[in-house]
Amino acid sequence: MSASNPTSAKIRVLIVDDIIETRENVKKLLYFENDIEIIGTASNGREGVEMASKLQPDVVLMDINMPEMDGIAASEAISAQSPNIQVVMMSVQGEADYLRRSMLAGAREFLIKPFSGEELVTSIHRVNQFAAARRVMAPPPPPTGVAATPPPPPPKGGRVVAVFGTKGGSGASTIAVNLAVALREESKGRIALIDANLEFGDIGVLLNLPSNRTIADLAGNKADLDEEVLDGTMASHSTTIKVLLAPPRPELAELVKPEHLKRILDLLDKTYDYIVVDLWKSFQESTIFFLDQADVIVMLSTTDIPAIKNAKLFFELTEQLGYPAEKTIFVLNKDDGRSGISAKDIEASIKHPIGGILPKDERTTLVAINRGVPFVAAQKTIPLSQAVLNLARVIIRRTHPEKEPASAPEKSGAARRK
């Protein structure tokens, strides 16, 4: 069950629960985890806040319903006094209201009792890895009174549009493919699409493209890589977009280094108007590279609590990285109005406006995937295609304010939920 910790130090865990049997059971579940250390237990929220302040654990496992101070209030207090402490909420209650309140209180994960040892360990590792990414990737704080300096802007040739999904199933790859086609339709420019999910990319499957040449073929001596070699490696799709596919096997991903990605992006910048990048859903080195280089980040989330929680974490990290708020367009995907969570609640939680909403249309997306033809190309007039085309217009205005998209201008992004 044990997974390796990304750092040499053990993950220090504090357990807060008013039931002694629960505290003991959690200890037993973590007993054989060599990279996790239980540093203390508390029997109520107030005691948990005091011990968190004193012990400074990496992760707090927090029950919701406790005497004196409940887990929601305790999580808020811990997040306020020690933002680097990650809170994993535990509860027998799985209702959306509890999930929403926990997320707003600063909890990073939500476990419904009874949970397995694997679920518990996975949650602890996940929140700890996110915290580690924030510490490693965040720039040093500026001197007092001096504003933080964002990363240098990318070259102003081709515009880089990075598509990032908050979790698996958010539809990021499908939207990246269709957004590339929409940008071709609206800008009438040259469009490149990069599958940057280097281990498990599926752009080739979505577009029914052969994978005989991929980005792994460019990972040799970068001095030999020029525009002609790059163009010969990229696959051509019937929509006229050019695609740089991910390696065919996961183990080949480690051949692709940041210096290769930089060389590839420099070359694409010279000949393409837009470079759409489908990113892997983690903050690994290649992901951070493309996020840094992006002119626009399209951050896709569904309307369920875990996805919204991850969106909140994403914006916390990009703030640490010094990205301006306007660099990211937050888009709700697969929306059918049935989640019970309002747009106002979502915006209040993540502290970022919703820039677009894409309607749920499972039949259309499935047919498009099976045929290898993006729905924006095959069914341009349906609501989902129109929403993606509208998103493309928003991106064009943001990256080229002096230009108008090819089609009639819209007043705003994709339709907003009332």
Ligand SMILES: Nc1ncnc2c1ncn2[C@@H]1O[C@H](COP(=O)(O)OP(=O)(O)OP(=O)(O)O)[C@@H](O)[C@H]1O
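Positions refer to the first chain, counted from 1. All figures in this text were calculated on a predicted structure; none of them were measured in a lab. The term rigid core refers to the maximal set of C-alpha atoms that superpose within 1.5 Å between the two forms. First, how it differs from the form predicted in complex with the ligand.
Core-superposed comparison between these two forms: the C-alpha position of Q81 differs by no less than 2 Å.
Core-superposed comparison between these two forms: the Cα of I15 travels 2 Å or more. Core-superposed comparison between these two forms: the CA of A52 exceeds or equals a 2 Å shift.
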The other form holds:
Amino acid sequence: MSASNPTSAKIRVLIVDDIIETRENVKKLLYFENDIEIIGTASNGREGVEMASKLQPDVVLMDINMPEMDGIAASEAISAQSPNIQVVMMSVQGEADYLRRSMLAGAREFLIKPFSGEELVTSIHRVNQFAAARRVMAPPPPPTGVAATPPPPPPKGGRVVAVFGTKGGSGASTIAVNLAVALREESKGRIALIDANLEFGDIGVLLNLPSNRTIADLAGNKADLDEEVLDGTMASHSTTIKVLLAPPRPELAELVKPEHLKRILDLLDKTYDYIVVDLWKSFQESTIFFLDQADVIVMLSTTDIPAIKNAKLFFELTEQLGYPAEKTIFVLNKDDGRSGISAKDIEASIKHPIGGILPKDERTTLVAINRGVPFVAAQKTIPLSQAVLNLARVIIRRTHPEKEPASAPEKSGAARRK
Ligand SMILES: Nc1ncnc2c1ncn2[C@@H]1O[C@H](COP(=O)(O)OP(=O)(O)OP(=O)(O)O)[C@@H](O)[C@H]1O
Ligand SMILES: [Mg+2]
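Switching from the form predicted on its own: structure of the form predicted in complex with the ligand?
What follows is the entire complex, opening with the chain shown before.
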């Protein structure tokens, strides 16, 4: 929202471009859109920042090359000043480096000139939808002068480790499975793994487990759900971790309500030392539930710009949800040192330290899937397994500062980028 814009109102747009024809052209493209309103135009970055601060638009359409202050510096200033304002960058083709810099500066979308009316309108709607989703998730702002109240601390007992990927295919399921085995290895405790990708969970496939009993079987009467029933529903893997699988068909997902998840977590909490949860990347109710309950969130990102952009959004969201920054461990996955973006740039962009780096190893992950055996169990000494074991040690140290794990220190070579 701009502070004054209710959801039903028009999307308020500010155009920032030094070329008058472009400003007029963009206006024309949006002329017939009933739900979009141009509330102002600015002819350079500095003017754009001032007008954005005064008018609080929902969306700023920003050119890059402009006199006085360029669009990248202006986006940075606007994102820092008013994180709710969505910046859409507009630039000409052949400026690939600009795309990277714009996203790192906080822009949400990048339009390549010349763009069609449809592309422009789609972008505006998409970034506005993102902002709307964020408003729904964010708790109401605290009265001025009062700090936001963080969610109540999770009950003491088992520690919940939620694994979340910034975009599809980041490796969340792969790493959740291997992290569960690594936590077992390093803590010698009891480990449960929940496949919380309720619609399309694939932990059963990754661990080669039959899916005859799943979380959907627990979705009946909450009163009937006790430790014995839960235990009978969990599948046992040869590594001794116990797994609560996702429903076999997507339409069964909706049977599982937050009240069931709460009951399941309360029961697991009594029996297990670590409960690892593989999350689906969308911010649905069950995802927020597990993120809230987590003692540690492992946020996995690949090293490409869209993934890093999403990581940045994730931190903005969790900050609004009142999570302390140290609740999340930001981990780069599939790192091969070839993305052209340095670890330092990534940290500067997301304003959060990198807590672990997992190397890219396609062969190992493929063999592990085909055999249904996690690589941490089958090939403990390879760099990828070592990096996951190292991550497990970091988590143990965070969740049980009183216990120092026996083996290697946190910052062993495997988790640091060369
Ligand atoms: N470190 C790695 N090196 C190479 N490949 C990897 C690595 N980690 C994961 N992968 C591969 O990436 C692909 C996606 O992994 P995975 O299914 O775990 O991701 P996900 O984030 O759970 O995806 P989804 O969005 O479908 O849930 C798989 O083929 C997996 O083997
Ligand atoms: Mg997955």
